[in-house]
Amino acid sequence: MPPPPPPLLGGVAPAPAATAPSFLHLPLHTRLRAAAPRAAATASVRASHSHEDDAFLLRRAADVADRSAGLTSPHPNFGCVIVRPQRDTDSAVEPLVVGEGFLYAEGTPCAELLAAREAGEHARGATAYLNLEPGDCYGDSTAVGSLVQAGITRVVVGLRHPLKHLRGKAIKALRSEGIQVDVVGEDLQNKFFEEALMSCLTVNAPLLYRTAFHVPFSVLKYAMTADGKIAASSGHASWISGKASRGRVFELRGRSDAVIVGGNTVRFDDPRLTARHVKGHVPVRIVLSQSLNLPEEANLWNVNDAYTIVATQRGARRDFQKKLAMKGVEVVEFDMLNPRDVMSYCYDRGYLSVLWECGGTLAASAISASVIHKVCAFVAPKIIGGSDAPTPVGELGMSQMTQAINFIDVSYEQIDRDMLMSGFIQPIPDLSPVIPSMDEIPSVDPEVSPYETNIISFYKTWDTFGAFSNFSPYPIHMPDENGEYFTWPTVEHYYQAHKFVGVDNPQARTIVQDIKLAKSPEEAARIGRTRQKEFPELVRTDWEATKVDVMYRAIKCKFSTYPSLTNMLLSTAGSVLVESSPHDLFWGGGREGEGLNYLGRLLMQLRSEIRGTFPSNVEERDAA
């Protein structure tokens, strides 16, 4: 059996029999007025499945999807709201929300499954609202299987999936099961859906920008005085904004894969750049410094708080690079250090969202390179003056006001005494016009690989071959520390826990339990890696010699449990498999191919074993 799902949204479970109905089962207008007063005030709930209702509930699905932000490493945001018609005392029919769910993280139960579990029998004959087309269609516990088994008869989809290898597959699968599927912009086209479509676009803006431009979604954040200064003439900048605004910045960091600053920020401010006071995901910290003229001691060099990467020009201060490496800081050299190449590197690492907290010079360079997509400006009611005091954005080469960059979809929010002004400077890509027809979506032939290249890379679970990742949502039934069979949520859970299995120490056993209970593979990996670094004496003494065998047992169980994975693996025959993690030099391929790629090697070994042959020809032997 799969592991239990995370707690229900808001901690609200369906009421037991013979009790008063829970908040979840109140009429839609009552429930949403309490949960979101501003949205409910503008909603018009009339006949079942009217356009107003559909648009309103689709916005609700986008709001639900946004609840996952900051809980773990950012990922596509999926939300599901299940609704069925109910007659009120006046014999009118109105929608009734019976289930909600959102994706907690890659590798955890999908939003549709959580919503269906919450709805129970009320899901039969109901409508499901999805802000984004699901990515995984195969298996009972995936989105499509969950909706079919729950008895859903209609699905409303805000956006088709932007990734070409996933776009349209779930919609086609649902329709093949006899479920009516209505897609905004295709089956549903009128004024009511304009705001609903924007909500769906906004909640998954990081994925859409990444797909369209091949760089992560980048947000420039700064705090300035009312006269447009980010520091005094002396460089002193603490604190411009108030405590409430700083709390909002922590939330922005928690939504990001990485936070970027320049060398001046490190020298003058010595920041920590952690998501303090916010539980959950901690972003990577990236410092851009061309000369590497950085202090010997800095808060960012403490990698116990968060991981740090320093990006610099090739050959800069090799002696200082070695000192940083000894502290656990990763140094990445570029032939020419510039924002565009750094963002391409972050794209290769699988990042979806990056927060820039840099000074004006670097901000101007990033804007000029067209890698900044949104701006969040915190304006404090202060004046500091000074002709030499720095401003948020340096020279952009504009001489006319007509050249100014205009914000799109601007919003204003008062945060205590400060004002947060935010807006996009590049429109959110709507990829729907380039949707291929159903006939153009290829199916995986287990005998013939449709891919031209002889090298197949995988890393994130949303990649074409993302199911090969240890973080993909495929539970495995394997022995635990007591030798008893246990359903591990992912291969990563099993692997991280076995670093400490068999160690006769209560603390080691506690670590194993913490990993087993981790809600996502990202959390399991974070616990395992952190504890391994903090308490090396608790790691089993034979770990280096046995970790490859531990991994191989886990992936063999995974592929033997799920036939669709076996077919996918066999379809790669003749190709080299590379786990393209740029920073894992043992299991991954490394940034420039310097990694050992042991995960790819094990998958190729398993592929040969499944085919019943050993590598005999040159191609297979080289691959293995």
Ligand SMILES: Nc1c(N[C@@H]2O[C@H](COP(=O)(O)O)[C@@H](O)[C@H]2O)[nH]c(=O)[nH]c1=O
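Under this definition, the rigid core comprises the largest set of C-alpha atoms superposing within 1.5 Å between the forms. Numbering follows the first chain given and starts at 1. This is a predicted model, so every value here is computed, not measured. What changes on going to the form predicted together with the named molecule:
Annotation for A389: C-alpha shift under 2 angstroms between these two forms, rigid core superposed. If you fit the rigid core between these two forms, you'll see the Cα of Y485 move by 2 angstroms or more. With a cut-off of 2 Å and the rigid core superposed, P109 has a Cα displacement that falls short of the cut-off between these two forms.
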Given for the second form:
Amino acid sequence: MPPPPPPLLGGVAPAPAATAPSFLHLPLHTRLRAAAPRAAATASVRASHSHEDDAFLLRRAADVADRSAGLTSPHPNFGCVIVRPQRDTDSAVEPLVVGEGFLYAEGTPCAELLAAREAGEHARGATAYLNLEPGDCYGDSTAVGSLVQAGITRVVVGLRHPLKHLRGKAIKALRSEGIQVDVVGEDLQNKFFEEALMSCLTVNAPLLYRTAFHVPFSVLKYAMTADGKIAASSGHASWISGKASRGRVFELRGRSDAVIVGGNTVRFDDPRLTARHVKGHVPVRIVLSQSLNLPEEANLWNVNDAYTIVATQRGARRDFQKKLAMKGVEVVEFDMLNPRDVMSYCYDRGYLSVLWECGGTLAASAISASVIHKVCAFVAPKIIGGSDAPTPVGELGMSQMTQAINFIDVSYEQIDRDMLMSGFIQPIPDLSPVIPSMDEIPSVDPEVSPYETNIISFYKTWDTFGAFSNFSPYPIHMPDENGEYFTWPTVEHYYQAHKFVGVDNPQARTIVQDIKLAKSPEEAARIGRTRQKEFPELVRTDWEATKVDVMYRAIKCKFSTYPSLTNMLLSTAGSVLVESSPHDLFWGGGREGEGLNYLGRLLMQLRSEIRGTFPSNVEERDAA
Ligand SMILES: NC(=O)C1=CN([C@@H]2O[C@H](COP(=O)(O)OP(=O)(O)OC[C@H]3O[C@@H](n4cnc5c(N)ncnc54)[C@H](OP(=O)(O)O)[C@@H]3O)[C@@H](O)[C@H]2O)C=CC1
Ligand SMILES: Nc1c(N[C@@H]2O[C@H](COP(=O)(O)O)[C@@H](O)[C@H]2O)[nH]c(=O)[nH]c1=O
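Alternative state: the form predicted together with the named molecule, after the form predicted alone:
Below, the chain from earlier opens the complete complex, with every other chain and molecule after it.
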């Protein structure tokens, strides 16, 4: 059971029930974990909202936002929940929802305005929870204005807006009005927010994928028997899954901008691909056919049901193309018909999300082209057998089980007699700060955004930008422990040795010597790290305070010594540089962006300094 929502204030009409259940977006672990600790938390006395309440209410905002999934395109799904603390009979302070709203569709009032209207006077001094930073633009500041006018004093934001030109804008505007804005991952960091953030990410997954990959969010959906067949050997497939599952498919269609099938599916199934039985959004139907050897009469050619596009190879059956056009079907020719180009085309048409309902042949092509992000597999408790019976995904060229694509955030749901297994095969591109944060920007590189999607990662020296690694073989001529110039084989040698430089202890001096003579940067790092652990008393006392400066000096020397490196660094202008070390969470960006990425920051800072967009002089820099 999901946790009960906080009560709505008496007299305030509850928001309409969700038209589509949000479980489709919530991975199993999210739902299960959220259920347990809630009761205990509400019993405790809190003067202000606890992290747990914040996280819970943010998830609620994401759920509210999900009510219009499929309808808001090309806009994201926005939800707003306004909450104020209320003292209950035991004098415990409980959060009370006083208003909720979501963007219903393009051109309708924004979530913040609706929630503020519902809350009325109760909004004064209250907190607003937003799954996504408002996207006020082109002189329209309704969202921010509604919160300000309503008297909201605190706003909790799940995600910054993924679009670059809007990112941070509303947050800044709210802050400039004196409103406290807490952004998850920046101002709010706590394990409770992991799930809330996931809800905020999933509800707007289409926009996030679209923004990051320049293709619409693509879900591959299929129904298969327990023995893994999507049709009998004859090609007959009606029906594998039960009625309830097929009803769910209508919902999935209703959340999508387009539904795609291959030519064979049209020939075998004569599908309709409509979101019938679900009121609301009707997706465009797209057929991919190279041969254009398609039936003269087909349900898909009835454009009264829904719009149909046939994507084909340039020059294919022009006579048939004309016949389709006469029926109102749009034919789009591609020089080379393939899933990626079709997805780029759909991107250009503004689609946010696409549902692939094709057979295994096209599904394999789409997976190979990396355009599928999520899979929804309906499994029916049936066996059809048949060695020639089609399976959901054709040839992917994999021969070892270790090559298998693992689902991320898998969820399982029983639908009548069937089971729906879903999971992502490409992680949701999380636009959490890739360091530096907004406030740090002026002191790192004013030319990059903290949420830049254009990221250049480097780690191993053989990577394209591997020369940025401190292990890369670029000797630097820098003073040693005696102040005499020494040729350090790598930046790593210099950096590790400086942990012990200046320490008045013979053992520390020996360590410095050992590092200077280390045969490789790996060895230098090993000596430096192990000695630091074994003999913390030998590490200079100011190390934590000076290590960033030490590193900066070393990389500055490295890049100014080698013009090819300077050029390489300058060629990355505008991109965020991330040392993608999964282990080093200070210098590296971590496995999932959890690291501080200080090496990346320093490189960006150096780049900015070389480009003249950043003061090289420390005093000048501090004054900036
Ligand atoms: N249970 C289920 O969920 C589903 C079952 N099915 C069943 O699957 C069977 C059909 O499967 P399948 O043959 O794999 O059909 P597909 O839907 O995968 O269609 C394959 C066709 O797609 C077209 N195509 C265009 N571009 C490409 C490309 N780059 N790569 C691959 N194909 C491309 C070609 O059409 P053309 O030949 O016209 O050029 C090709 O023959 C049927 O029996 C159907 O009933 C189908 C969908 C879902
Ligand atoms: N056979 C099969 C599915 N097949 C998919 O549904 C399409 C038919 O859609 P429509 O004509 O709108 O009902 C068909 O072409 C294929 O893409 N789907 C399922 O959920 N369960 C099933 O058992």
